[in-house]
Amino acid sequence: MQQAAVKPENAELVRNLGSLVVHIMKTCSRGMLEAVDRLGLSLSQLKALQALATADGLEMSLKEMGDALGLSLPAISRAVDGLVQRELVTRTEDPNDRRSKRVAATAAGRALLDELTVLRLADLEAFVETLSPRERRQLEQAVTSIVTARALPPLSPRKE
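In the form predicted in complex with the DNA, the structure of this chain alone:
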């Protein structure tokens, strides 16, 4: 394994950013993950739904989904089976290439994603509430400029 060459002037930021991200990861996913568990969905099924939500035209082929999630075709095929059964997605033959299937989230699927996003935002809000006004201000400055400059995908329900 290779030694990293962390520039000394970045070392403290890197260390503290890592510490904070680890903390937030542990703290702020519970609500969503518990909900997914209660619904009897697997993590792969959650990721599949999320992939569809950000896909061009809100639909993908099974192949594309498998590649995006790092899953084999059989694995993604089974995962989507479950989503189809729950009517969270539809799976239809691609008229342009009848070997291929197009998978798209249903209204119910999109609504579920929104609910899960709301749960995650609620956990994040609880963390943000623990910050002092000064910490909030500083963090908002830093985070907002970084996220907007890079056009990182927003963490928010689609509309409503």
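Starting from the form predicted in complex with the DNA above, please write out the structure of the form predicted alone.
We keep it simple here and write out only the one chain, dropping partners and molecules.
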């Protein structure tokens, strides 16, 4: 795999951010990853469920979902098959094109993602607790600034 070129003026920030992300993923995803493993979900299935659950109840075609996730039609179809069997998503025929299938997250699928979000937030809180008060304030200021500037939605279980 070829390494992407990093502009010299960004190199230190990119390395440091990468180190932080790797550290957080290694130490702060345990609860969520253990739950995903227990459920027997593949990464493709998790990505598909996340895409559907964040589509605000809207259906997506298998092709739209595959394109959005960078997965081939056969790969996304296999991922969705497992999610349908677990009743986490529904798959229906497109009324305008019978060859196309529409997929939507079920209430159980959205609830599962909410449970995973709770675990992810608990893992992140454990990381935040390891920071000194000064580090916590600095991180909060930096992250809040970026989240606000980009109008990122808060990560929290949905209220239905």
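Residue numbers count along the first chain shown, from 1. Every value quoted in this text rests on a predicted model; they were computed, and no experiment measured them. Between two forms, the rigid core is the largest collection of C-alphas that superpose within 1.5 Å.
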Original post:
For H23, is the C-alpha shift between the two forms 2 Å or more after core superposition?
Top reply: no
